[in-house]
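Take a look at this single chain in structure tokens; it is the form predicted alone.
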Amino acid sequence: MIFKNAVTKVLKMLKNITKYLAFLLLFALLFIAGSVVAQDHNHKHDKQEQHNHDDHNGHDHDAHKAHDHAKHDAKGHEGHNHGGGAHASGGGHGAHGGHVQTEEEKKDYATTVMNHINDANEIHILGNFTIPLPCILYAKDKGLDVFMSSKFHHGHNSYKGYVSYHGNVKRVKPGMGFPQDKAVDVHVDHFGKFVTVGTKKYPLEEASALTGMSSWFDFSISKAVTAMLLASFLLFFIFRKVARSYQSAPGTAPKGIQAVFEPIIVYLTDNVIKPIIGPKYIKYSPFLLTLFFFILTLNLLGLIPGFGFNATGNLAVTLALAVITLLVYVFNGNKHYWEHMLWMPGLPFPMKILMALIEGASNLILKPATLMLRLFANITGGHIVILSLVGLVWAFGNFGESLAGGLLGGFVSTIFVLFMNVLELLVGFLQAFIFMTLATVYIAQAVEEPHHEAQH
């Protein structure tokens, strides 16, 4: 009977999955089509760039040749012509603004991957299509500036002394004479260390952070912040609807979205939180369940193609979640917890000092660090693997030179990316569960009451 029920559930699950085969096929077709567009775009860009060079050089050569017959000898013409050609070529690139990639930079796909998973002040969808985000920047010498990231025109322009490199805002070091009152065409170098305007090069500086202070601060609504706000709103409306379902039909069988979340909540409460924490589980269940669903939602948002949400792959986000968990179990720790951490009973005096150092480091540093690094490493690693597989499109297509290779790469990478997305879906659930379980254990250790041996 049990085996029959299991088979029935599996068949039902497979039947539901078949409903989404059309979406999987659509995703595969879009991915391959995207690879074709990418290859074609790169091919056209290279041809256009070569055409611009030829036009500039040819035009300058003809014009200067006429001028040369009138005033200069052949030797002078030759030297001036090469200089003019180089200048015209540089001017042509400057007119377009932004960063002009060299062949080495085009093939540096590792940098492209890291720039995609890093946080940014815009949401890059495809090509030059981006969703701008608010930039809230404060400089010590000039005050607050608030504007949309679209002011940078995909990194081609500066705005109020700031530039954008792969969606990350940087400031030109003050006192260098860089235009502050107008937007100018800029060229940011490959590593985002300098910006060039015409023939002048200006150094750039990062926003102030824990790793170093500079002349300005970045309080912008970045991709990670957008993902967290979106996750918060989604969870608020979902659980608000679930709560209303319980209020409107108490005691009835769950249905709709209520039927999806009730088994998860019951399972986590009855099989994880209650057995580990004990009688006080009701007090901490809201926090722990919120932690689970919030991390899970962020993990799932990170799997949406094109948007690049990678909030849980951001150390700042996982650090914040770990610190919040630390504050919960530290401030709720009882006398028994603090006594065993700072002054272990029953040990000699020297051992008490040693154990206090070990226990203090374990509870206040190592436990939050494990929460932070485990979530960050697993999510980031999965995204790097997926994006590396996407890179097969450019590898097979010889970085835009072979359309047939790009098609083959698109087909191969689609298969592997679909598999990895399914795997990452499982990892997203698993990492949310592990984070919540470890937080539950840490809280349980802090609120556990001492066990007294029975007196005989």
The other form holds:
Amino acid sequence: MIFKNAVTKVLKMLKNITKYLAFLLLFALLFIAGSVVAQDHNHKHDKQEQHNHDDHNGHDHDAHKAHDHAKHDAKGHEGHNHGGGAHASGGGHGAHGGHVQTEEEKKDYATTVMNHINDANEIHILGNFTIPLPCILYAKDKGLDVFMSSKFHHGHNSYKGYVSYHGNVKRVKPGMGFPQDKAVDVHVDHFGKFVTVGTKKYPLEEASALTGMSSWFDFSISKAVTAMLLASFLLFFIFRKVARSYQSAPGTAPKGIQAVFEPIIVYLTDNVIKPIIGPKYIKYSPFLLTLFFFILTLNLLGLIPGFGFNATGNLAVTLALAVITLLVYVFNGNKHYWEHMLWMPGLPFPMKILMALIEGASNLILKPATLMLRLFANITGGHIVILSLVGLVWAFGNFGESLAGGLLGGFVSTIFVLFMNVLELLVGFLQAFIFMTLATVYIAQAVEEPHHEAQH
Amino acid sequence: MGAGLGAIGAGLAALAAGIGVGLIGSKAVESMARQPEMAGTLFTNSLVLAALVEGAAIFAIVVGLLAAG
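Let's compare: the form predicted alone is above, so bring in the form predicted together with the partner chain.
Below, the chain from earlier opens the complete complex, with every other chain and molecule after it.
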């Protein structure tokens, strides 16, 4: 009996230890990842660091055929000098000697954070390992260009007049004599405003939105688009499976993945959509549930370390979601809704005009604008905080000078980043829920039937 | 100068929104304690109101960023 008790006790302890071990393992992984990432972030600043170019082998390297890796490593690093390989341009790299970063640029972590927040044309995982994405670029003066972002060779090359600034494609301002046809060895400055070829400096242009502010448009399958496609496929397959299990075994208890989603769907339908919209809820619940799960999936994809998807932290993505919501409630709005928005009954004439302006602005502009900004600001804010905490490694390590400081920073930042990641998990759910709830409220306001007709 | 003022403005807006969300939260929890059967509706309503209050703060942050930018 005593023996049995002892065995149960030991088993219990072991169980607890495995719990702690799993936690410690997670902690260690985060610690290593955090330190490595932060070290990687200053790889371009740290002169002592080994710059391993072996990762390049997997890429399409037509221009780098003669790149001499051994020579490159032996030579060490002077700023952005990437060794004496025979590039397509045929020129040496001596001109890059002048691009050693200034003290201020070296300590400018804010720009690094913003470069990670912004959308990019490649998925940068670690060091020189990136997943290239297709660039679909259209310039008014020269037409469509379609190519993979690996052509930029991590920003060291130009391609067809475009350059890559931390994975973000920019165009060299046309008409300045920049070589358009061949790939040139380039250096983009710290803030992504200029590109230097040899000793010549060319200004860069951002892609324009619909307004056509600059000379070109970017229709690329960027990182945010990849995240959205991934989320769509994931949701499509998950929900097809869930729907199939309802068809194949109707009336039985939910099993497997169905049991994960049924409570969520039932909770949202019964506690949010049905009470707010009322009897017509069945028409709108597919759209609202899709919104919820799509935003939730994007938020959670954004928390996977390494990939850095920031789709819901991208204004264009949240704008699209908000505009779709706007269209849904504008096109489903009944007479009652439009009358109360544009010609409020029971008011004197001047007030009617004033109310129409206020209500119109509120319904057609402010509601989607707040939907858009709330999601964007919450997700971007969280990502900025996480990246800033990762930057502690850098700051503690005196910007790549002190290894001991870096390790201490790694320890501190691991704790904080772990905490922030857990918090972001909550925020991811909460923002998806709030977006859906507000969309439900806006739709309900547009479709609700008048109850108090007599009071007007 | 502009950046500093923008940051101060965003901070003030965050302060005000914080007070607002705090009031909503305290009243919502109080009401839920008084009438637990209404908890679901109260929770949803308080979330919506908190989101609306937060909207003002977000606008202020955007204006602050524009002033800083």
